[in-house]
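Next up: just one chain, as structure tokens, the form predicted on its own.
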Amino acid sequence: MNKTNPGVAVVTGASSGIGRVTAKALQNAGFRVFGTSRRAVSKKSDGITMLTCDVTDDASVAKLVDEVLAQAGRIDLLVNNAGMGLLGGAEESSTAQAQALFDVNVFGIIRMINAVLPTMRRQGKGRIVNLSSVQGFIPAPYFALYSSTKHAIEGYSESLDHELRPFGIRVALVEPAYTRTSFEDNLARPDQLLDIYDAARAGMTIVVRKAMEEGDTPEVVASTVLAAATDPTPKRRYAAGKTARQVSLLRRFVPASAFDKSLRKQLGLPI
């Protein structure tokens, strides 16, 4: 593999939106792109080979990596963007909702590396980029179970660098803000509403509305990606986008207690 062929990249959620996208920013870098969704759709599209598979289903999973394999032989870059967001109170959750969210946003990605990685091994070279968010270093009220899935594959992530670099495989974070995407339009409600944040959610609404349509194009989230999977000396994270980097050094510099009441601000929340 070289810079004029960069390898085989498999690109997870690469339906629409941020995988969409990213699936053909690989594509016109070099890369043979193998893209999934959870439902059938066109088996090829702009040079991009489209393939079905349920991140939440071993056997999907497995018999993805044995298509891809069967078809190009080898597997270099993996860009785990299938994934699903969930607004409203914590506690409006259920217990077996929580549970498909993270079965989604975190053990889908586990499903994904697991299957991945032997090949990665055998090659001697990889790279794995996990999609996350601002979400996964602050606060989010009324996101707290989707932020806390970014929470928990942040650590992953950089964890699993650490144990993967002797084999040659780097792993890497890309962390964007509000991207202008059908985010909105997908984000699941919780299954116990109660009146008490009746309000406060809808407030949410509406602040969520506002940063998708002033938010970052997925083409920002993208070229983000393409350096994650590139850079020859990769960092552990990667903010996609103003919004991001701005977050980003705003959270390890501002004092907590000032981070705290400029969130609420922003968020319209009681300070």
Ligand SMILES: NC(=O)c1ccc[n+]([C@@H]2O[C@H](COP(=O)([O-])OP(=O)(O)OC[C@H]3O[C@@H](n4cnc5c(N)ncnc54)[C@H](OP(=O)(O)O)[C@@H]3O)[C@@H](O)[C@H]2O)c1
Second form
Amino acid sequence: MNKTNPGVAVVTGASSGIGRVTAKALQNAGFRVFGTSRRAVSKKSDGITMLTCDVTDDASVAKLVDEVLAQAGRIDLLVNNAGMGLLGGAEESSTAQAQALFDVNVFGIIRMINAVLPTMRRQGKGRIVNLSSVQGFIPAPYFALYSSTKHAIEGYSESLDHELRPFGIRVALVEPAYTRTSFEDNLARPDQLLDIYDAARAGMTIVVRKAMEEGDTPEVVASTVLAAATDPTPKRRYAAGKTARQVSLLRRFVPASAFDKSLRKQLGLPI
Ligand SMILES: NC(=O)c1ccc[n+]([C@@H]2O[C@H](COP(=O)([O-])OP(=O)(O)OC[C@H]3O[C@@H](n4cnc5c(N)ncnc54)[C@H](OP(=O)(O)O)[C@@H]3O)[C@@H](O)[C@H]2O)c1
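Alternative state: the form predicted together with the named molecule, after the form predicted on its own:
Below is the entire complex, every chain and molecule, led by the chain shown above.
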């Protein structure tokens, strides 16, 4: 595999949003791309082979990897993009709902990685790019569960990158800010609503809607994933777009108390 033929890529959640645009960007860069969706029947769409996969299901993940290997014989890049959000007070979700979210956003990534690693180790080469979020380093109120899934993959990815380097495999994180996709439409609603949070939840929904309308395009994130996938010496973290880069810098250099005040002010919360 070389610059003109960078190899075989698998992108989870390639049916919409960031995943769909990323799959196309990788294909334009020369990758042979397999995209996944829970609903896909095996078919080629715009040059990308779409395969069915539910990342919460071990058998479905194993079947996907077998299918890619049967068709392409190798996997050079895995982009763990499939994910979903949940907006509400932390105590408004049952433990079962929290587990279901972790099953997609965290264990889905772990399942996919464990399934491709034997192939990447055999090849002596591989790259894994995990979609985190600015919420992977800035926990936002009413996103406690979503934010904890992204913090979990930040820690997991960093540990893993240390472990896999001897095998020629690198792991990188991409951290987008608000991005214009169906993410907000697909946000899960808490399963044990408490009316004391009604006003805050409604207010936060408006803030998120506006931020998403004004957010980055998925192309901005896709080009960042492409950089993370192809940099000869990958960085551990790639903030995607100007806003993500700015808040990443602010988080590191602004004193915690000032950062806390500014976040609450922006979200219209009492200081
Ligand atoms: N949009 C943002 O503002 C934003 C910001 C930061 C980070 N992110 C992250 O970026 C990633 C992509 O989000 P997006 O904004 O593009 O959202 P999206 O448009 O809602 O797309 C989500 C994708 O995930 C797939 N998916 C969901 N559950 C799945 C499961 N159990 N198994 C397999 N695939 C599943 C969906 O595919 P099917 O429904 O076809 O199966 C869909 O293709 C997520 O990890 C998200 O956390 C998004």
